[in-house]
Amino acid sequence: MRAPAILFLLCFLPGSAAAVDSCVTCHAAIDDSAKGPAALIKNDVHVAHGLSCADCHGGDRTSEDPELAMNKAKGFKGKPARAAIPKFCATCHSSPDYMRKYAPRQRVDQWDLYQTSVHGKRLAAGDAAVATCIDCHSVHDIRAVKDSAAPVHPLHVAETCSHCHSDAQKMAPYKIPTNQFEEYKTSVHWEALAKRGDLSAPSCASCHGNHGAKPPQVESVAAVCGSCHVLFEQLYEKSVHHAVFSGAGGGGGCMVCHSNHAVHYPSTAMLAGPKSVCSGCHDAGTAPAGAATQMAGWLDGLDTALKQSETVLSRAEKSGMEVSEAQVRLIDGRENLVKARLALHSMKPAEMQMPVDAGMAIAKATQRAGDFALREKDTRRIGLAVSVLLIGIAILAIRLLLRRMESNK
């Protein structure tokens, strides 16, 4: 029996009563896989406004007869093709009077970017097994961006590429790696946003862009990393190392240290010893090794320094006294070590020497303060201890005289 005809039946089952949408009604009588979009259709972001089957998929939403309902004369549209999916969501997502009934402030350039991006120009040249919008929105069951279980939610953005460029057959056509979500598991952002939470930091869409997705060119690398990065940015610009990896010939800007996808928390070991970064470019013995070096040392000796004033303080604080001004100092210091991990970024010593300086001061000025109250803290206990001794001797004599005087009476 065609499907028309079972749907026509399921629709007028004995004791069935008019459907609002006769699409829905009738896919959730079928018990096989036409039923789902029926089962997914209640959570989609187009029912929310008010939309249904029909606005997509044309046909008659009020007829009762499947023949009817998706009579091409209607406006029936079906399926549609892989290929033409993003031009059919861009017929309402590309119109702005349309879109401004439901969403005012949502963008209508999708369309126009994704022609831009890798997957758009693949799929323009007949390439079907591309991403398209039902890859990363789903289909019959697309949330809101800001609801917590859309795939392209700001924590679940990664996961969704990763279906396509973590399957090593699909990607082999291609002869792209297939670790990038692995590596990215591994990184800074990776534990900021999956971590803690923040949906600020960056996932694959951050750097690749969304709807025009396509990955960074060598010389715009740092522009990328600068757009939340602003002030290494500017400091790297400056540097020597722009100019040697930026352009043509280049070798990628702020992924030659960090990497791409693997950006772990930088450390001085990426400065200096087996491992460092510097030693892939610079021979040890090399003026470029031995600033390097030498930084990583200035940096190294800072941080010793304020731990141990942190030390100090600490067990002067948990003795009872008082170094509140010494703390707040020290957070200063913190901040000069922060200033000079920046400036390493201008890869030039002396810039990076003058808050390594200024840290240092405040590391040995809080440290005196915090052994000078540990000090006075030995003063006051060795006092009150003579103090004590003197008072149990005055009161023992007290009771000598006391006894004297009692004996002689």
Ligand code: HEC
The other form holds:
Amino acid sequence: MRAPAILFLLCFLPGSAAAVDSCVTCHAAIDDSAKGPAALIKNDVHVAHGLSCADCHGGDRTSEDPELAMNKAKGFKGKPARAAIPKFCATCHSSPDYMRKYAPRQRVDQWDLYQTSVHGKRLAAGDAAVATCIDCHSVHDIRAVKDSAAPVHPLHVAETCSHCHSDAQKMAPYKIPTNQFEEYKTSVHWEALAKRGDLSAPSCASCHGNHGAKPPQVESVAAVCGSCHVLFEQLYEKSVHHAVFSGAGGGGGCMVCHSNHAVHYPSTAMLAGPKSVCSGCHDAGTAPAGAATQMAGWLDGLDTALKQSETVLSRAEKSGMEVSEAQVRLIDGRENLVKARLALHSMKPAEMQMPVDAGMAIAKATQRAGDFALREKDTRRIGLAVSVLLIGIAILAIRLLLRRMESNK
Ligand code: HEC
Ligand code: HEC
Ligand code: HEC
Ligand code: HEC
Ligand code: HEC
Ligand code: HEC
Ligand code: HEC
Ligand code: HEC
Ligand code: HEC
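Shown: the form predicted alone; wanted: the form predicted together with heme C:
Full complex below, order starting with the chain above.
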């Protein structure tokens, strides 16, 4: 095919970047601010896929006459009303046939799911203050999820949600808290995600779902912790608390002890002492309060014992003694501490005792190995001192002997 023929065809291919696009040309001229659609659109994922203004708004992009370009007869839809936006985006995103041509594996359930969410239900009921597609994705500079500048990129989701959820004025009519982002920023999850770049840690949408009312494979938001902390969930579900916490007015699950937004590093202070979470329900002197104190004692005891062994072994290592075998065993000891913290979630002290005992045995054995190595080092030092002394005496004796032989001559 000759070049003019290709150009001619391109003009009629929808969204072809090479074609003259009157929408872009004219809108760039009438609104040359950086926030104008024609300027913003350069980074938009739709443009990257060859789509343009008319693919969303309709109209005739080949005409430079505004009357003809933005003509209802040419399918021009204009600016969608706020309540109509989800359906507007869904014309393509809910169509498997359409989307398959661009991204065969892309999901096409965003609108369906959206309608099950609080946002979607409220919008359908006429409340325009909720999030629509463009409040989370922006408009005219919509980016792919994996684009690190996207407002829905895992590192930016919390900030995106907080534009509304941290705004006391916007949220006032609903009488729900506005401290989620503030609390979340104090959590282990935020630390892992934002400070250590661990994308497996949850942001708002991991727990709440992005489009639906709840994330997939979870029967309620309260049960979401178990989708990542699987083993904890398994033990918790078998514990006495499971039935109690999910009973009337409950649905708290892990949240009862760990909170939802402000999940902090756990410690035995949660079990015993003034900050104990157990004491809110279990008075001192009752069996569960006793169990809590016992479990705290075991965990602290094992932790202290392991730390002592570690100190002794590192002293021995620094003074040149060979203790690598004991150091490897100590790793097993620490694993038992992890297992004990996990077993705690059964709320049966007997189940926790096994890893605690095993860990203690290792702590004691490695401590002995460290002590032995340090004693050995001392013995060797004394031995060395004695032999140096003996050699010194011998040299002295030989010198005396030589001198006497010389004077005898
Ligand atoms: C020759 C200039 C010109 C062309 C060509 C043109 N527009 Fe416009 N467009 C305008 C002007 C002027 C307005 C009104 C400006 C305003 O209200 O801010 C407008 C308004 C709009 C609006 C907002 C309408 C509303 O309801 O508020 C949309 C959406 C739009 N144009 C999209 C398009 C699309 C899509 C194309 C191409 C098919 C296109 N325009 C082609 C000049 C043009
Ligand atoms: C992915 C779909 C999509 C594409 C592509 C798109 N728009 Fe829009 N546009 C929208 C939506 C949705 C709104 C409504 C925004 C709102 O309610 O704030 C809108 C609003 C507008 C408006 C109303 C004023 C404003 O800024 O809110 C204009 C004008 C407009 N678009 C022009 C354009 C032009 C020109 C292009 C191409 C350079 C374009 N749009 C590309 C979806 C799109
Ligand atoms: C409350 C915020 C929010 C709303 C409202 C929202 N999205 Fe999303 N969307 C997200 C987040 C967050 C992701 C990223 C999910 C991830 O990390 O995989 C996403 C991902 C996507 C994706 C990528 C594929 C996928 O499903 O993961 C598409 C396409 C998409 N959204 C389209 C839409 C459309 C269309 C609407 C309106 C019907 C919409 N979104 C409404 C937050 C939202
Ligand atoms: C004309 C059809 C069409 C319309 C209308 C449309 N999109 Fe898209 N969208 C696409 C295509 C095609 C892609 C590129 C394929 C892909 O990445 O899924 C895409 C990609 C996306 C992505 C990136 C998904 C990813 O890969 O991470 C998001 C987010 C998105 N669109 C949101 C929206 C929103 C929000 C609206 C409404 C304002 C909208 N789209 C309207 C066709 C459309
Ligand atoms: C444009 C503003 C806006 C944005 C952005 C927004 N929301 Fe909302 N959201 C609302 C409003 C308004 C409600 C309705 C409050 C209600 O009914 O209690 C709501 C309701 C909710 C609810 C239900 C609260 C309840 O009543 O139990 C959850 C959960 C929620 N949003 C999570 C999110 C998450 C997660 C994000 C970000 C991915 C987000 N929202 C982004 C405005 C927004
Ligand atoms: C680790 C999981 C998790 C993360 C991360 C998370 N949430 Fe929640 N959120 C929950 C749970 C669980 C509830 C309680 C819901 C229930 O009981 O059904 C909740 C409740 C809510 C509510 C209802 C009002 C309230 O405070 O009780 C809103 C709104 C909300 N979250 C928004 C957010 C926002 C915004 C973010 C991000 C800044 C976020 N959440 C991060 C798990 C999480
Ligand atoms: C999307 C996966 C995911 C979800 C959902 C999730 N977490 Fe996490 N959680 C993580 C990751 C990743 C870490 C960081 C582990 C680390 O520190 O290396 C973590 C850390 C923790 C820690 C600290 C662990 C430690 O070693 O000190 C606790 C406690 C915790 N999460 C409890 C919860 C609770 C309670 C919920 C539900 C409200 C929850 N998590 C939901 C992934 C998740
Ligand atoms: C009855 C209160 C309670 C409930 C319910 C509970 N936990 Fe815990 N959890 C604790 C205590 C106490 C610790 C701290 C043990 C320590 O470090 O001394 C802990 C520790 C943890 C740790 C850190 C383990 C480590 O190695 O540092 C994770 C992760 C965790 N819990 C997740 C969960 C998950 C997920 C759920 C729900 C399936 C849950 N917890 C339910 C009390 C609870
Ligand atoms: C929200 C209230 C609540 C909190 C917080 C709570 N529990 Fe419970 N726990 C109960 C209830 C109710 C029962 C069942 C009735 C009973 O045995 O007292 C129970 C039962 C138990 C049992 C079983 C007693 C038995 O006889 O089998 C143990 C052990 C226990 N809890 C330990 C703890 C520990 C340890 C904590 C703190 C990490 C804790 N609980 C926090 C309410 C709570």
